[in-house]
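Given next, in structure tokens, is a single chain: the form predicted on its own.
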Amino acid sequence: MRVQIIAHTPEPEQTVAAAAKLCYSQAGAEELMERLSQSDVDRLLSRLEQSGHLSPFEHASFTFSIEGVSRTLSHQLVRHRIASYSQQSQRYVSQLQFGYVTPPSVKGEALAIFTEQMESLQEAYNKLVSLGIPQEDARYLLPNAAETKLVATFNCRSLYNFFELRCCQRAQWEIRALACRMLDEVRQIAPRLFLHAGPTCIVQNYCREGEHGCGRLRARSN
């Protein structure tokens, strides 16, 4: 799995703070950006978080390049609808040598079975293409394990929701790994903006899964 931020709002923390301050100021956003000190930004972001007034967070966005993930992951990712996605097409991109993601739980005899099936599907796909079947139809054979590439753009508020759900220990392993890497990436650019982003058990001291939780919150409390 490879995750990299390829574009983002310049000065995202200042942008969010200026947008929030604009609501209560006669000055314009450009002037406010010039006036804001880092302590002003920190104070404003803290106030927004505490009040739950997160609409200004939507003014900062981040675009990610995501590679080496499965179609299983991408099917989950696009359920986060307040985001924009571009995905490598199996219709137009040849899959004559498709890569695939192997779950870490698949080991020993299970790994041999899994690998054998991937090779069988590859052989069948290639055979259909050689018989003149269009790639857009031959791809019906391809598994959820098939690797894909995406570009995804989220605003900061959507990322908060994404991290809350997908950094959770109850999330599926692959998308949890993606979410944690994305969180690491945005914190390098906007550490204060994402200071309180993550699963609720860590940042809000409650478990949204209730009785189905993983137990991490109880362990932290003891």
Contents of the next structure:
Number of protein chains: 4
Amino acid sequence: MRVQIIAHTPEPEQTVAAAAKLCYSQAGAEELMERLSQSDVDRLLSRLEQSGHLSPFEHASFTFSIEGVSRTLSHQLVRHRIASYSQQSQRYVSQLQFGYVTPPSVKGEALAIFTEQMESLQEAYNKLVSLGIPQEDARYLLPNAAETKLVATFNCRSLYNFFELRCCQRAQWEIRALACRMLDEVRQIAPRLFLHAGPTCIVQNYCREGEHGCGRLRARSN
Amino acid sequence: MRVQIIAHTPEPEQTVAAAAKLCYSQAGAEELMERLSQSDVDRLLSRLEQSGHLSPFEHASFTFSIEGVSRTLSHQLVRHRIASYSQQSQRYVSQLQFGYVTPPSVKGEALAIFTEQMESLQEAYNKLVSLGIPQEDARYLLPNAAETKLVATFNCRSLYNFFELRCCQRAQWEIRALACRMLDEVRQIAPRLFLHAGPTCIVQNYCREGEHGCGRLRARSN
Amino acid sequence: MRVQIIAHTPEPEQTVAAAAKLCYSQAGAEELMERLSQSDVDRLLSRLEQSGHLSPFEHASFTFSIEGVSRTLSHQLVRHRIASYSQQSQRYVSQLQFGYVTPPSVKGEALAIFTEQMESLQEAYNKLVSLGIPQEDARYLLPNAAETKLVATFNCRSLYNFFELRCCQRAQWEIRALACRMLDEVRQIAPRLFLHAGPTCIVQNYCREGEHGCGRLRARSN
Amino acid sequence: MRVQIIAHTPEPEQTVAAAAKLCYSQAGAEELMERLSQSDVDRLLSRLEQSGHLSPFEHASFTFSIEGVSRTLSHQLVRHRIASYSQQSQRYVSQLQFGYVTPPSVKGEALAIFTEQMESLQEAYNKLVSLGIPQEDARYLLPNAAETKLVATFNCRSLYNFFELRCCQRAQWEIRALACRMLDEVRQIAPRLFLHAGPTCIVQNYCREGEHGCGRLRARSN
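In place of the form predicted on its own, the structure of the form predicted together with a further copy of the same chain is requested.
Now the complete complex, all chains and molecules, led by this one.
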């Protein structure tokens, strides 16, 4: 898995703070951008988080390049609808040498079976293409494990939701690994903005999964 | 492939027409619902379509049960973000006897290879599960061809967009078949509402694919 | 204020429950619709709520006719983006006799001033129109208090968010009254579906407004 | 009216082009960002526009500071749901000296009436506040003409839709002026990205308003 931020709103924390401040101020956004000190920004972001007023967080966005992930993962990822995706096409890009992701639990005898299947699928795919089957149909053979690449853009508010759901122990290991990597990346750019991003057990001290949780924390009693 | 509408806005055409009429009228929506004749409804819907004012079409929604389609299709389908999906999980539902979709182009020698791979994958999946590999990891073996089930809800405006893109000859055959089936279904319920739904070549007399089009029509000259 | 549901997904609770069940079942949605008893439905909805898996709630939608509310309210209402709106136009519908909403706090001397201004604005608006000023420009005179009508469609999940924010004591009185009325209406149709809808102080036993809360409950400690 | 871009995706054209290229390429997004020449970028963007494949345009976003516009305008603006807004609050920001927008058509006798009303409303608002009426209720007096400030973030694809609808002669003059100003601003940053943005009469040689159009062009015959 390879995750890199290829573009993002410059000065994301100041942008969010200025937009938030504008709601309660006579001043305009430009003036606020210039005038806000880092401690003003910190204080404003903290207040937004505490009161759950997350709409100003939408003004900052982050574009990720994601490679070496499985189609299992990408099918889960694109279910997050408040985001934008461009994905490598299996219709148009030949898979004559497809990469694949092996789950860590697949070891020993299982790994031998798994690897054999991957090789057999590659051979079969190539054979179908050589027989004139269109790539878009030959790919029906390809496994969920097959690697894909995406560019994904999320705003900060949508990332909060993504991290809450996908950094959770109950998420599948692969998308959880991606989410944790993405969180690391955005924190390097905007540490204050993502201070409280993550699963509810860590950032809000309750478990949103209830009786289906991992057991680290009890659910909030209703 | 099996497609059925399991729920929809009752009286979808009257609902849309009343909402549209409200914008330009002193009367309220309830009164309009009662007062509008079928010919009023027809006239209003026609005017909305001609002027491209499609927002009132959002007030009618349709819920589809979709079965016997591939994961290739479902990955494409859920890219339509203005819609709601519930999909059978490969994490939680055992795939010890998975169904699969065979592309019509896969015939003769190719079909023999394809079928052999499907059987081999089934066997390998079952073996991994019996070795204690979690279902959610064993499924990395499963092919794009594997069958899935979904419930999908679209509003009428989002369906217009879906039909424009996916009833087009350039869409992949499987999602095109689904889109055409869905269009048939909604037309039985609301023929007037979907009178001009479909690919641009049929409903607007131009091709949105430009030089990549199927050749049936030329693109609109800019 | 007048609020009526003019259309909604028939059998909304069964539809949501069947969609939810499909995710974890070999059976298809149609079969599930038929097979689920009321107690199955109750149990499924309860589990969805407890675990915060609200996406199946999107399959049920409700269309409201809303009349006799102010433009103050409608400007707040349309900020809820996961919903569909048709609103009476001040460009196209003459306001020669506009209605208006008087806030309950405006009494005595304040009420006399308020009423005088409304009458004066009506007179000025009519005069401008008679001088040939286009309606769309004459309306720049009209007050936030001016009455408007809307048709609004929300799915159940978006309603949960709406009720959480707008049934709260911290919401403005007018939109709070609307939200409470809408909640009453949907509960008559789908009591189980909206059992835990409302402000967090009531349904989750914490206050999302933190130190800005109404004081009924303390905020959740982070 | 004052419009300024206070933040935007850096290198928006390269970002969009790299995301688009990724779909049809073995290479990843980072590599593509480095490798694409300006003429590659131009060619890719041109192809996306011609074929109507606008999803990669979502990866570039623009944040605007907008001041000195009326509440008439802001009520129209926030109807664009694929965007993010922070708006100066009339609940929390005192309007003891509110600015207002005068429509250009309001001249001579009409202007005298209009101005008199504005002054009278200001006086009445201030009086209500001094009588202890909460700001959030006193504002029911305030006119549509009252000035507001916003921060708004749109991605490029949503801007295309915004410019198509709001740069049209049929849009109200004030939001049309805003849209044209916003288009000027984004074109200074990303001229190629917005080459074909604007009303359909200019960029696609047909009128989307049909018989309700301004007459500059005839509607596309269906």
